[in-house]
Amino acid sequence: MTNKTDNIYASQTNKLAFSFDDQVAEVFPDMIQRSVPGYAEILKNTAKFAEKFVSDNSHCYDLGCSLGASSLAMSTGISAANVKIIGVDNSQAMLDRCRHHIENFKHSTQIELHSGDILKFPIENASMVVLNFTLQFIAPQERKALLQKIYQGMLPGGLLLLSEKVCFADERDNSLMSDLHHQYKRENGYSELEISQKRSLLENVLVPDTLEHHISRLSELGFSRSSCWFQQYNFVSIFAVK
């Protein structure tokens, strides 16, 4: 398999909503690199967080693992013994390509992939859990229950790494960050048609929270501390420690 250039929305589309189908899976590495500011930096630091927080005889979870980039990043940083990384996704198209990526990447930590709903998938003995731009695709009313289940399945001192697109309480800030994000896409070669169509298709699929809401919810669930360690425009990454 080779990664292709994302030109899905270069011409008029008849799609009604964005989905992680075969077409998206085929171009996903190009799509996310050109669409998500700071994505490479987040992956690089995922390995550094794994080095500091993953403990012996524990599990790591990559929930909404897509093509396995976060799983492989964790593997790069893990020095603890007898650790298993568990990747979960509900898109078979993503998982098929994920298996290929993982098989062709040298990694010392066992990576186990599962097709499933992360809302129902059991979390246990976890020293690190990654939600890399995944929670934003979960229905807002189901997010707290998912995070609570993750918290309950984590070991004391375990780490949740949560990366998300966020919105802002002030609509002027929303507009500013949206404009800067669209400029980022233009600089990466996307046309106005591509930007407009993808934005419309994501409108009711990707529903962001504010950064403040994320931090408050993590505190309510019992995490001992949480903080935003990375932000570029309306894309953030948060660490939370049980």
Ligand code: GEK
Contents of the next structure:
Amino acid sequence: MTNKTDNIYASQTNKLAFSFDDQVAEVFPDMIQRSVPGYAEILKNTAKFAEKFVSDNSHCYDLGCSLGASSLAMSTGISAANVKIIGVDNSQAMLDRCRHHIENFKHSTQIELHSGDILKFPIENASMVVLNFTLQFIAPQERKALLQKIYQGMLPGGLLLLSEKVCFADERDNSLMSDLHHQYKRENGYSELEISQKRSLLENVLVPDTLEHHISRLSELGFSRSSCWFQQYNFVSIFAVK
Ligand code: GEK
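Now show me the form predicted in complex with the named molecule; what you just gave was the form predicted on its own.
Below is the entire complex, every chain and molecule, led by the chain shown above.
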């Protein structure tokens, strides 16, 4: 995978909104690693969840697969037989690089990549579905229907892994967590200009829900149990079992 440093917003940008274009795809591993607290930990545990939940003759989905890091993490953990991992993304720039990356990375489970909108993509026979930092980019009014479609395509006992940036009901907590997150980015070499430009470009593009909203929606949809297993500041990962 390319390890190019993200300096897209180091000087004044004239972009109006964030998008997953070629420029972002090129520096994506560096960008996500330096911006999302816990990203490496979540990937490591994506493999561990896969080891426990993926069953023989089933499908695994990586929705919003970007460069395929979660697909490759699942493949590391899977010991079940006759499993297919299906990665879906609607950014062609991401998928082109993802294809190349997956071809060059040793993996024992078959990984199939699709260009498409996860809102329309069929889900079936799924023992594991991963939404690592993707639901936050889906329009809030579409989220429940997407999760319902995922639930319907899952096998009983199957696992949904949902990692997200979240917000808080108390405005003081929002600003505390957001300060700590920005400090984390500063410690990872981002400047004030980079942090503030990224923040305004993501406004209305990345729309977080509260953790409580995530958990209650999963329960309303019928998941038998769900819990937050990881949190650092305003970044969480939730598991939900059908
Ligand atoms: C990882 N999961 O490395 N349909 C398909 N793809 C979409 C859609 C959509 N409607 N909306 C957004 N995407 C990855 C990281 S990144 C998270 C996921 C981030 C895709 C989008 O093109 C991008 O590749 C991905 O979702 C979100 O574990 O950048 O913070």
